[in-house]
Structures are given as structure tokens and as C-alpha cells.
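So this first bit is one chain, no partners, the form predicted alone, shown in C-alpha cells.
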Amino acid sequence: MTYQTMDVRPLAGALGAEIYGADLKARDDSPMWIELRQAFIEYHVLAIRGQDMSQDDMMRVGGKFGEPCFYPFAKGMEGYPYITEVIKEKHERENFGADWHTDTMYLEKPPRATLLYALETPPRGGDTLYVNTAAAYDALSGGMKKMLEGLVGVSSGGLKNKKGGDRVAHLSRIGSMTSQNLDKATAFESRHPIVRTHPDTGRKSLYLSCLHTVCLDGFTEDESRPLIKFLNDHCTEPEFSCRVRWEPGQLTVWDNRTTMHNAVNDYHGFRRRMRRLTVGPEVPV
């Protein structure tokens, strides 16, 4: 597609684009917003540069992609309960969002999209990796696709498989986030198809991760683990990926229905401050 209202620069062959010249403070349903929605579907991940966004702006822009979602394990900002500050201080060693995953897939209605706005970034490092899980599905053999038909993944909020400890241990090492519901983390459990269908395009994509998917419904964890790991590793092959570099004033929006992401933790000694909002709760089908 040719874009008239903004400069769209693809990041990689599989997914991702940088957006220049888009004015996200435009309040009407202008041609820019129509093109931005189309770019979201086409590229899955949009790094929109050169923005100056307040919390009100972020809520309004998020509303273009869906209703806001609560994040169950950290309190939102005062007056903005849906927006979570994600900060890694200079002295901290652990970051938020590391390991390949799709946001809050352990909820009954996971978010359609995630918005992450950069306020302060390190001079180097702190990039985010993304992969196209629809392209990963397309690359599977016919036999594997047939085997996956009807399989349901059981996902948990407990981070049982996270290196270094579960969710309680993980968030205890991130002092900038005010945690909540940690004692109920394993109670956040969902069952969603391993292969989901995008409601706008009809395209199928893989929907699982080693981080959140603990087993396949009707199978033991030991039986499930090899297939979950194979599919997770397959999704994260380089040919399905792109890398987003951050700078202050950048809003990145991604489609959780067709992507996984991984926040690279390679900037120890530098502060990184972001604001995060998830929107568009929907049941995967």
C-alpha cells in the first residue's frame, strides 16, 4: 500500500515499520488515522517517532485501537489506572518484558494491542525484538498445521517457567513498579487456541510462548513441553523478526494477535522510563 499522510519505512522483511510525519494529536478521524490503522494491520509493529504525548494523549490514541485493559500485576499511574510506568533504574539488573511472550495471554480476553511510549532511553541498548507469528505459522509443514488443529494452550500468570524465579521473584527485583495481586498470579489462567485467526485479515498465527503457556489442554506438562518449545523456538527464528530502536518521544504500537516480543536487557547502568497501555480486550478464536 502507498501511504500519503505519513512516511512509512519498513524495518524488516517479516514485520515492523517506522512512522515519520504522523501527528497523533489529530483528534478527528482524518485520512492519517485511516492509514495508521492500515499500517498496523500490514506491518504488525509501528514505531511512531517524534511524538509529545501526555497521559491524556496516550489514552485517546489507545482508544483508536480499542478499550483500555487493566494490567493485573502492577498499579497504574495516579489518575490513569490503565497506564503503567515501566522503569529500570541505573542500579537495577532486571528489566520488565524480557523473554519472548505475548502480553497477558493468561487473561480470558487478552489485549488486541499494546502501546509503549518512551520518555527516557539509554544512549545505547534497550531495543525490543518482535516476531511475526503469522509468518511463522505459514512456514510450518502441512502435517504440523494439521496436528495443531484444535489444540488449546493453557496459559498462567505465574511465570512458572521464567529463569530466575516466578512472578513474585521477578517483580520483587523491579523496585519502580508497585506490584499487586502477586499472591493470585497462578489464578490468572486461560485456555486459548494454539492457532488463532486474525479477525481483520482471516490469517492464522501461532499463539503460545514458553513463558506463559504451561501445557496443552488435556496433556501433561511433560507431554506438552517439547511441542511448546519447538513452536516457541520456531516463531523466534531470525527470518520472522525485526528490531525496534527506542528514542524519547517514540510511541510503538503492536498487534498482540500476530506477534511476540522480547525486551533486550543490555543497558545496565542507564535509566529507561516508559509508559505502557494495553487496549482492545478480545477472546482469541
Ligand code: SIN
Given for the second form:
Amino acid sequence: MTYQTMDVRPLAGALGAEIYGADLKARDDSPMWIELRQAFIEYHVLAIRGQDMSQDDMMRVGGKFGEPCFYPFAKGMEGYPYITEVIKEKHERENFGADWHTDTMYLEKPPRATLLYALETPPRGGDTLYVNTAAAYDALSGGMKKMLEGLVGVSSGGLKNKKGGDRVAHLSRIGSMTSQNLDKATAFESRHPIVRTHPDTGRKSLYLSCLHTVCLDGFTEDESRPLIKFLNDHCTEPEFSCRVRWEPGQLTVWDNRTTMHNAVNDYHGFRRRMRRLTVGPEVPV
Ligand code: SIN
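Instead of the form predicted alone shown above, give the structure for the form predicted in complex with this ligand, please.
Full assembly next; the chain just shown is listed first.
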């Protein structure tokens, strides 16, 4: 694809692009929006540099990718119930979004896209890693692809497999984020195909994570764990990955249908403050 309204610079072989020169305050009839959505499908992760965005701007840009979704475990901002602040303070050790995952897959209709806007970033570190789960699917053997046909993953919001404790333990250590629904975390449970098909491209991708997928439907957790771990490890191989570095005024938008991500917790002693919005509730098929 060639782009006329923005400068698109690929970040890695598998996925990801930096976008320069895009005007996210452009009128609704600007061809920029068509190109932005094309780049989103082509690259899966867009790091859009040099933006000055209010919450209203973020809601407007989010609307170009779908209807807003509530994040169940953190309260929204005053007047903006769909936007949550993702903050790690200088004194905190735990961050939000560590461990490979795709966003809120324990919901019946997980979001198509996530928008994350950087307000304050550490002088070094605090990058986010992404992998292309469609490329990971393509690289599997024919035998494995056949075996995965029809398998359904059961995913839970409880974070029971997270190192260091479950959802309650995890969010209670992130004091600067206003958590909610922690007592109901395990009630957020979904059943989605392990191999999903992208509605726009028809491309298949793997849809699971060790963090959220507790078992395969109809199998015990012990029986399921080795296959879930194998697929999670396979997806997160370096050749399927890219690394997004942050700077204030950067909006990164990613496709949860074809990616997993991991927020690297390597910036103790520095503050990182972002605004997060998920959009496009969609039943994975
Ligand atoms: C997330 O997992 O949605 C947050 C990622 C990040 O803070 O880099």
C-alpha cells in the first residue's frame, strides 16, 4: 500500500508502523481516515507520533474504529467513563499490562481495537512489545492447524495464573489506578475459538494467552496447560514481534484480533501516565 496523507514507517518485518504527519483533528471527510484504517489492517499496530489530544479528541478518534467499550476493572475518568488512566508512579513496582495478552478476551465481546495515548513517559524503558498472532498461526504445521480446528478457549478475568497473585493482588499493588469489580473478577468468563478469523481480511490468527486462557472447553486445566503454553510461547517468538517506544503526545492503536502485547516493566523510579480507550465490541468467530 502507498499512503498520501501520512508518512508510514514500518517498525519490523511482522507488524507495526510508526505514523508521522497524520492530522488526527482532520475533518470527518478527510481521506486520512480511510488511509489510517488501511494502515491499521496492514500493520496491526500504529504508533502515531506528534499528537495533542484531549479526552474528546480521543473519543472521536476511537469512534473511527468502533463503539467505545467499558474496561471492567478500573473506573473511567470524570466525564469520560470509557477512558481509563494507566499510571505507574515513581514509587510503584507493579505495572498494568505486563505479561503477554490480548485485551479483555474474557468478555463475550472483546474490543476490536485499543487506543493508548502517552502523557508522561520515563526517560528510558516503558516500551510495549507486540506480536502478530496471524503470522504465528500461518507458521504452524498443517497437523497442528488441523488439531486446533474447533477448539474453544475458556478465558477468565481472575488472573489466577499471574505470577505474584490474582486480579485482586495485582490491582491492589497499582495504587494510582482506581480499581473496581475486583471481587467479581472470576465472573468475567468467555468462550472463544482458539483460532479466530479476521472479519475484514479473512485471515486466521491464534486467540489465547497463558494470562487469561485457563483451559480449553471440555478439557481439564492440567490437560489444557501444555497446549496453551506451547501456543503462547510460539506466538511470542521474536520473528513475530515489534517494539513500540513511547514519547508524550503519541497515540498507539492496535488490533486485538491479530495481536498480543506486553508492557515492559523496566522503569522503576519513573512515572508513566497514559490514557486508554478500547473500542469495537465484537464476538470472535
Ligand atoms: C495495556 O495492556 O492495555 C497497556 C499497555 C501499556 O501500558 O503499554
